[in-house]
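In the block that follows, a single chain appears as structure tokens, in the form predicted on its own.
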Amino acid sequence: MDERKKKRSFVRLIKKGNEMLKKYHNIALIPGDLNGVTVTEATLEVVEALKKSLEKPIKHTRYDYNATYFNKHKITTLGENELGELEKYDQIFLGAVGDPKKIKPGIVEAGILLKVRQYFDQYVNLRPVILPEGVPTILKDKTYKDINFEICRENSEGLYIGAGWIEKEGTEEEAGYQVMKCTYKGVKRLAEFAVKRAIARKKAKKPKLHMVFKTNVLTYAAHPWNRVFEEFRTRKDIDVYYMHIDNFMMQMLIKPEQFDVVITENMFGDISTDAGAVIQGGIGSAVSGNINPEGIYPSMFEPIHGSSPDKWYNSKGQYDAALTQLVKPEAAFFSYAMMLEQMGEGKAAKLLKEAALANIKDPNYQNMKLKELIAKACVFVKKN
């Protein structure tokens, strides 16, 4: 760890101690773009109705870091000023980013998501793959009893470190190289987090951890993964297995019930968790926690459905309020509930998740408008 990061960690530890004495939770909001704004505002309405279930009140501060902000300030990534602002908060709640009408896809996404994850050492991307009871899955003969596991994606290195180069650009021999960086420290701390999750879940008498990589091809990057696997496989408190990523993707569709907690590399996790979202009822209910387990830095929580330009702009490229009424906010509700759990607000988290599930289980769910779903969730949390 470089000296600047050590200093930041020390200062943050002192702040963390002070935060425990505070009388409220301090949350930074990044609604982002398009329907990131829609679902964030929907979530805040339900959270307002939830306040009687909270141990401490919540203070939200909004930051409009989005495509418009990037264009206005002529930037391609968040800088020290923006990140310094976010560092003041306990947690970060993100709606969704990206507006192809304003900025080329990928710039805002990398400039906010990847930057925040790396700057705040959010080295775990926690993605539950849990099918709610009563919700259908595309997998034949599988139910909520079969689809109940978590994927812990390494979130700070792998193929997403942004390192690489281009050779002979513009010629027939043009070649692009992308570097995959896997460290022993990075893999081991991810495995340690996953073991704690597996033990806490109590899904079976003896929890299971699957390590997923491609050791037979990516032989250099595989070294840390093999080393950690050999260390963890002898543990008595957990059963540890290894799978190649291609086999894992197949097994996830054929026999998902065999999994408890899975760890994998950044890109492999990106792809497999989206497939997991599909089998758990659809990407519209998928959530993601970008976790700094030690709590030295804020963690960031987000729904996975993206900013959905098709439910914001009409065929003429104009904002259409009627389209936003087609948006389903439940993934944002689930994400905020995950954040509540991280903050020790278990009762409120449970209630918010139950409200989201009640919406999804409504027989008329697909035809319900956004305002109806918000109202239904608010009534649920107030009654319970």
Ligand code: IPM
The other form holds:
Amino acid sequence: MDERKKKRSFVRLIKKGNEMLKKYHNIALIPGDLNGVTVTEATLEVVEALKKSLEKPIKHTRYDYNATYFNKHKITTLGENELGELEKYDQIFLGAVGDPKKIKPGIVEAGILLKVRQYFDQYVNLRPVILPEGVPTILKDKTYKDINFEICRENSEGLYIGAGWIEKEGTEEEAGYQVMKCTYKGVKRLAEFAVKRAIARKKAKKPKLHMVFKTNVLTYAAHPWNRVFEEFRTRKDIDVYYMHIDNFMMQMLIKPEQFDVVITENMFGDISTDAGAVIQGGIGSAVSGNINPEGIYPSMFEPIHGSSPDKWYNSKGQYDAALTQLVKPEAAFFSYAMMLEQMGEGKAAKLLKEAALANIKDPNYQNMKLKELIAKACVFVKKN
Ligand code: IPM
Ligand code: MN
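What would the structure be for the form predicted together with this ligand, given that what you showed me was the form predicted on its own?
The next block holds the full complex; its first chain is the one shown before.
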């Protein structure tokens, strides 16, 4: 264990001991850019209305780590200062980052999102694909009974470690290389997390774990995946299967009911969860928890995608408040609820989820403006 982790584990132990004495939850907020700010502020309003249902009050501290901050400080990634600051908190809530008018796409995404995930060893990206009862799906003849599984995306290695090089730039022979790193420890700890999750979900009598990769082609990176599969398939408490990513993407659409908990490499998890979002009722309801399961570091919760410049700037490139009213905040509500669950605030989490769901199920949902959606959710959490 490295020095920082050791020190941090110790601090956590003391903190755990003091948990009973702690008077409030300490949350860092990173609204980010554009739509990220819109949905974070919307969420805060509803959380404020929810406060009577909380075991302990929540203290939010806002950090404006975003495109403007990167420009002002001339940085391309968060450094020890910012990360050290975030490390003080129990959890982090993030809106969305990226503003192409201010910064080249990719910089804040890697410099904030990927950086935080790695620095705090948030090695699981938990992305449930759960269609709520009463919400339509684009899959013909499928209902909430069929679409109910969780993708645990590997979130600290794989193709997203940011390693690679460019050869012979500017020539006809130019080549870009991107390295995919999969480690035995990395795959194993993810599989262990997923097994616990599958057992706790109780979806079927015998829980199921699907390991998804591309072992027929990515033969080097496949090594640890094969090894972990061989070790886990002999377990008695869970059925373990292997599937190639291409087949998984098809099966998800043809027979989603066969899945319980799925683990996969970072990029495969990134891409497949977008298809997952679509079958669970739309990207506007998709949730993502970047989790450090041991709780040594803070975890980070965020709606899946995106800062949506078109919901902030009009065609002349000016800020347009009317456009922000078209934004749907429910994915942010669900993500905040996932964070509340992790904090042991089950009652408030349930209420917030139900409020988001009541919005989505409103027959007039598509036409409702942001402020109406916030107001409706506030009324819901207050009266329940
Ligand atoms: C997502 C996004 C991010 C990711 C990018 C922007 C780093 O695509 O949340 O799915 O890969 O996780
Ligand atoms: Mn993505």
